[in-house]
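The chain that follows stands alone, in the form predicted alone, written as structure tokens.
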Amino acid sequence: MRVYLTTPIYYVNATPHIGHAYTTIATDILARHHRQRGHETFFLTGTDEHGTNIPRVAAEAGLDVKAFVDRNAAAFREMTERVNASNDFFIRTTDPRHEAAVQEFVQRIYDAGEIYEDVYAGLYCPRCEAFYTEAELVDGKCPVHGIVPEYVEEKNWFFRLSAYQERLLDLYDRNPEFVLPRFRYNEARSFIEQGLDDISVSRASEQWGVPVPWDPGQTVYVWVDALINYWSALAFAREGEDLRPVLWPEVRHLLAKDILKFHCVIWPALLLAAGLDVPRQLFVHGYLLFGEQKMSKSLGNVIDPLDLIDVYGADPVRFYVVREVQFGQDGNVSIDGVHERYERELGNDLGNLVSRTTAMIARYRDGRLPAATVAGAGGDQLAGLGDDVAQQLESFDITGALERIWKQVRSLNALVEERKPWELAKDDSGAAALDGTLYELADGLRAVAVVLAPYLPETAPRILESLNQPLDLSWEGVASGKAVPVEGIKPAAPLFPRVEAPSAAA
């Protein structure tokens, strides 16, 4: 099986906030999971660096445009590294190789007769870099940024999007899981059904972008340029190799709901016009809200993910963003919420379980974990865990899969209270039951470490190390009775040491 996963490329008009980290973390969890299962996996992220906004914001910052995009692209690259993303490539749209691919792509559509010249007159939000109809505005303002759009009139090149309405409807009807969750599928299909207008694919007034190959006085509209990154990157991401023939048909895009129209309607139509395969699947997630509002640098209501990582570490931040809000829905996040999840679930549920288990093995069995016994193989306490989590992650239910894992963690904690190893250790009559219980706890923790590894890539190996188990994270390990007999287990250091006031991360 091959899997090609992408985040949207992030716009470098400002530095990253936790909403950007959210999509990157979610995509990374899926990529790591597929690699565990032996799937050929490619994970792409990067930055969108052209458009009207960039020269304006660069001038406000007193910087040359190239210096500005280099600085902010570096901030997004740092965020990607700090959240422990395992991306295979980081694309920048100012890369000359991408710019050449954009020209090749739009030339294909032009040669197919699907692009024509006309005058555009309409409403344009400079922050979205998107055109809107009157019906799409909210109280006369951009639905995303809440500002009054500009009236723009200029000669542009247009793509015949209207000609693709029936082909798009057919695509959706043939593939009811083309867009997930289902309510986003319905939203996109409804948008198509209401009728499509042709769209401008160039700007005459903007020079910071990719020149239109047949009309170098105009630049390719930034959104068209940006979407093509998913296809272009595969041509040069691996030295001397074009991955497009192998990986392109397997692409799965993750994106936030504000860019649904571009990805779920315009992008498939552009691909059809260029004679290329449409994406295999798109998953549209909601917003992380702060104080009930979408985070925005302009509103000043952002949480800096790097500040949180400085205080709590990358794993707790990764855990929090996909645990707190059902992936696919909107939901509120807060500094206090991070702290609560850190203490209650990571510290108490998981961290204490590892500490107690290793301490009991060290105390009652001098650090020796015996081979599995009939009493200790757990019957099948891990039955269904691997299948359940894999199935949920295949359908992008990242939050549901984590809840299934946490059910297992809670079950292991309940096992400690139910079996009371400290009572079994009081005399020899409980020796076999004690061995079985300690094995079951260690074996359960080992399996939990494997399924948690995509979420907590730093913590999972530490759990295995604390139990002196092989550092094997392959998916076959999610089964009972796989813990190997070892000696020398010592009480583990806290996985999640206490952190002081949550205001430290604000």
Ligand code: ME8
Contents of the next structure:
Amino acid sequence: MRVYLTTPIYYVNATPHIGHAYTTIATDILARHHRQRGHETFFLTGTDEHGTNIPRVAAEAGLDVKAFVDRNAAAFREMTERVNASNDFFIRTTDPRHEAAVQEFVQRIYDAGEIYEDVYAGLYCPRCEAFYTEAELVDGKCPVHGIVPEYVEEKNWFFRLSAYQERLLDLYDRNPEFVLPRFRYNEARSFIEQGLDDISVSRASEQWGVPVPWDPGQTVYVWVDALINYWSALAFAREGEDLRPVLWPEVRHLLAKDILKFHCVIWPALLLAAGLDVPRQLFVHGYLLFGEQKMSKSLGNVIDPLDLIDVYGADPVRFYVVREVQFGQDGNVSIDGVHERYERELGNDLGNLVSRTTAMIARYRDGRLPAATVAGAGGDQLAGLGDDVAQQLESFDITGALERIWKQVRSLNALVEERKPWELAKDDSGAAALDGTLYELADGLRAVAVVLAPYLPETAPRILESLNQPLDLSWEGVASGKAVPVEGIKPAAPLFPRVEAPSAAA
Ligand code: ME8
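Next block: the form predicted together with this ligand, after the form predicted alone:
Next comes the full complex, and the chain you just saw is listed first.
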């Protein structure tokens, strides 16, 4: 199986906030999971650096445009690294190789007769880099940014999007899982069904962009330029190799609902026009809200993921965002919430279980984990875990899969309470039951570490280390009885040490 996963490429008009980190983290969890299962996996993220807004914001910052985009692209790259994303490449749309690919792509569509010249007159939100009709505005303002759009009138090149309605509807009807979740599929499909207008794919007044190859006085509309990254990157992401024949169209795009129309409607149409295959699948997630509002730089209500990572580390932040908000829905996030889950779930449920298990093996068995001799009284504790999680992650249910794993953590904790190893340790009659119980706990934790590794890539190896188990994260490990007999297990240091509560730290 081949899996090519993408995040949107983020605008460098601002610096990253936790909403950007969110999509990157979710995509990373899927990429790590697929690699674990031996699937050929490629994970792409990057930055969107053209558009009418960028020169303006650069000027406000008193910087040359190129210096400005370099600085902010570096901030996104840093965010990507700090959340511990395992991306295979980081694309920047100012990369000359991407720019050349954009020209080649639009030329194909032009040669196919799907682009024509006309006059554009209408409303444009420079923050969205999108055109709006009067009907789409809220109180005359952009529905996303709440700013009054600009009236634009210029000669543009237009793409015959309207001609793709039937083909798009057909695509949706043949692939009921083309867009997930289902309500987003319905949203995209009904948008297409309402009828599509041709779209402007060039700007006459903007120099900061990729020149239209047959009319170099104009630049390619930033959204067309940006979408093409998913295709262009494959040509040069790996030195000396063209991955396009290998990985296209095995692509799964992840994005939030703000950019559904561009990805679920315009992008497949552009691909069809260029004679290319449409993406395999798209997953549209919701918004992280802060104080019930969409977090965004322009609204000024953002959480900086790096500040949180400084305090809690990357794993707890990764864990929090996908656990707190059902992936696909909107949900509130807060700094107190991060702290609460850090203490209660990571510290108590998981961290203490590792501490207790290793401490009991050290104390009652002198650090020795015997081979599995006693079948657990409760049957196979781990039955179904691997299959359930794999199935949920295949349908992008990142939150559901994590809950399934947490159920396992809770049942291991329940096992300790039920079997009471400290009582079994009182005399020899309990020796076999104690061996069996300690084995089940260690083996269960080992399997949990493997299945959790995509979510907690730093913590998982530490769990295996504390149990002196091989650092093998392959999927086969998500099953019972794979813990190997070892010696020298010591009481583990806390995985999630105490952190000052945010109010105290502030
Ligand atoms: O739209 N909650 O870039 P962008 C959840 N350059 N996700 C959020 C979020 C929030 N509050 N805020 C941002 C662009 N995101 C274009 C994309 S792709 C060819 C071009 C995430 O910087 C989410 O993935 O505005 C959303 O779709 C994306 O950042 C928008 O990033």
